[in-house]
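Let's start with one chain on its own, the form predicted alone, as structure tokens.
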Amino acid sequence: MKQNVPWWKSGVIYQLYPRSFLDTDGDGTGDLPGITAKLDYLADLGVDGIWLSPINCSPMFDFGYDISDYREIDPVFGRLSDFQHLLDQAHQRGIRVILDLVVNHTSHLHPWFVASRASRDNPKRGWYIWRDGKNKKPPNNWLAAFGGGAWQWDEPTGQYYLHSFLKEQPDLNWRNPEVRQAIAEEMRFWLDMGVDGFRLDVINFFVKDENLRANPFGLGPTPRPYDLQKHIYDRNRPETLDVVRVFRGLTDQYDDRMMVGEVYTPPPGDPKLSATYLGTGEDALHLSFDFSIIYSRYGAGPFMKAASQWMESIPWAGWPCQVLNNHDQPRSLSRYGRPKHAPGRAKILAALLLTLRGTPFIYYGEEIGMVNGRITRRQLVDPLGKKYWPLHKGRDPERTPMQWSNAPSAGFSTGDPWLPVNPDYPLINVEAQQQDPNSLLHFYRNLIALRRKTPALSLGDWQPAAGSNRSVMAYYRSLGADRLLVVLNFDASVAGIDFLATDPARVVFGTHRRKGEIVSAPRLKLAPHEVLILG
């Protein structure tokens, strides 16, 4: 049954942000040859596939996420031989690579809005969004995420273009049916190329209301700075699922390739929305993030409320993605951690992203318990950060260098790492977790290994245990005949959960008991963060 089921469905992905996992010329920035080497660690991490972070041509404004040449690679990366070399030595190992694929928008200095910029009569003018203004004001309200208005006057050609982002991030138009043809064959150079698939930037922006209609502004507390309208007519378009099923056709035509689609919406997030992208389940995305549960408060409640809304909001033939960190978000521990608690915090955290329904994704240094890293303000590089600081410090304590050893900058670099990294390096790293089988490391691995031979963990239904309390989580996993418990403790004190199994079950894995041992009584006490698999 198993070998039926694309690798996307039952396996684990790991994020990769290049410029902070392994730096090997000193320059200071992590590179591709630096990935290739980390290939074995990731082996025997048990991952399935990988996830980089935007690795093409771009000046750089945004880190990647402004690119100007989506068939090259940026030099701060390598060559387009190493990328090669790191996809051929990847699939070697069985793990697959997937590609950050940035097409809301492009570089300002990309040769298509070059051409657009030219004059009004280019071309490819009508690739972007150019609009005359009103009564010398922009077209209309429209705010941009990272803060201001989303328009920018362009004075040689008198008129102004649309960015949801920087201004040196201008947006496609993809109500254009030559845009929608070129991206298609961005996506075949690489998928030709053996890319097994694309994590779709921002893919909820893409088409924009036609008549440029204004937004209304929203009401109440906003939970961002650059959130303060309704973003009705340059978000969410129902045009936008038009162009996924384009996409998901022209991905099907290759063997077991995926798409996974950021849908970006602000906390508490929005599960109905992001199942919306996976159209039926079958032709639309493959996988699409929901935020909902890093967005959540952290205790067994909110966690499960999130959890059951996200499962209840997927079609039937979809399949949920399940995520607690990525290159935006605080990483969990540091939003979650507090210092005495966080040990036991972490494994917790581990035990619900890997025990959940759906495709989990651990993103560079969760496995070891990384936490934000200090930035100071004269430190920072995030366009974000250096905005809206100190009310919003940025994405760079997200983004912080892989911690490798207790050596000179973790390993990470000869060099001056473009970020610093963080001082408890010397504890928390990779070397001192692999000598110790009790670290986060190893129970990441243990887990993921459990996922592996266990088609109920990694397949099965979802069902939320009745038993479950303020304190404890608990869920079953089920498929066909198999079937688990998980009860996860998320208090620092022992916790009680009403056992309703009528036969006594046995240990399959945890943090307090020995597997094999029979679990019976009618009221199960957990120890403090205790983690309980039964079968």
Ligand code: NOJ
The other form holds:
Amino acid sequence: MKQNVPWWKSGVIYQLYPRSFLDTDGDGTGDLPGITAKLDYLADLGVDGIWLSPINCSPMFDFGYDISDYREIDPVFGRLSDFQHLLDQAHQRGIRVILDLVVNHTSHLHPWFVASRASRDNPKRGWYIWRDGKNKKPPNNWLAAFGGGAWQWDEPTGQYYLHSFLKEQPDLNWRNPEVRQAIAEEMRFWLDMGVDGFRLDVINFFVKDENLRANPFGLGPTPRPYDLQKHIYDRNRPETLDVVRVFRGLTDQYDDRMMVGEVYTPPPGDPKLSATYLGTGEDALHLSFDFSIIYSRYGAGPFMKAASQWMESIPWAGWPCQVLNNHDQPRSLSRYGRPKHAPGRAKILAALLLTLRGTPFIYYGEEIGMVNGRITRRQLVDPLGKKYWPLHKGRDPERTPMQWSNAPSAGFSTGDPWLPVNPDYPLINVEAQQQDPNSLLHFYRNLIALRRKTPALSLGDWQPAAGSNRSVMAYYRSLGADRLLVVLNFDASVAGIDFLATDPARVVFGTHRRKGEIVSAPRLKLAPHEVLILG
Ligand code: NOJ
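Please give the other form, namely the form predicted in complex with 1-deoxynojirimycin, since only the form predicted alone has been shown so far.
Below is the entire complex, every chain and molecule, led by the chain shown above.
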């Protein structure tokens, strides 16, 4: 049976922020040879795939999310041959490689945009969204996600262009068939090379309203840049799904490839919207991110609610994915604060991520419990931090270098790291945790190994258990005759749960009990932050 299950359904995917993983040439920035050097670490952790945040040529106004050449590797990361070597070595270890495809916009230095802005009659003019102003004002009231207006005046040709993010990230015109064709060719380039899939950046921004109608922001307070109710003409247009369907047709021409989409939504998240990009479950994205768990408060109740809503939104033939951390959000252990509870909470969160139904995405360093770094005003590099400091300190804190050991700079670089290493690295690092069988790293590894040999855990149905309460989240995972009960005590104190006589009773995995032990109904007392899997 396992043979027919695609890897992106049964597997675990690890997101790497390449600048921060491992620097092999001493320039302070992580690189592709650094990733290759750590493939054994990743294989040992048990991951089935890695997603690399953008590695293409970029002037780095948004750290790679502004691409100036889709076919070349930015020199800071290495060369194309380094990538080919990485791909080859990953495949030899059974690890798939997913690239970040950032095509809502390009860099303003991409030759397409350079041509487009050169003259009104340039053949590439229509590849971007250019408009005349209205009474010396922008064409409409659209706002950029990073704040401010979404239109930039361009003196040489006397028109405005649209940018949903920074002005250095002009939006492509997805209504133009030439653009669709060009991006399809860029995708083919990587698929032909053997890349296993793409993470599609802000998939829900691609197609804009044909008539560029004004959003109903109205009068009153300035709308928040992410307010979806108001962003009805510049985001989530139904035509975007058609683009995704074409992408799906293209990837389906290759074996075993996949696409995971980032559906950009403000808190509290919008699982229904995220799920629409899965189409029927077989004709659009393979996976789409829902951020409602990331945005959720910590606790059995809030997580149960978020998980249930996400599961209910998934189309019958579709498949969910799960994520607690990424390069845009404060790390989970920082969000859920309270350092004294961090070790317990870290295992609860790991168990949640790895036992819910859906493909788990682990963000580098999550497996050792990395927390946000402290970045001073002087040290920050993220454009968002620069713009909004001190209200919003930007995304640098969740992007600090991977903590490999207690060597200088945490073993990340022999040079001066591009972002400061978190000073907690002598305590929190891979090497220390490798030596401690009770470490978080071993916990992730053991649970991933259990998933691998227990199809009910990776592929089974998900159903909340009736005994769940304010402290304890419990759910079944079942496949055929196999049925597991996952029990998580989110509290830092002892909590109880009622069992049914028919519930599985043998300990399969846990933090506080021996494997094989039998727990008996009807009521079980759980230790603080206890993780228990019964089968
Ligand atoms: C979403 C990416 O995750 C984020 O890092 C980036 O800044 C924006 N898209 C713009 O590409």
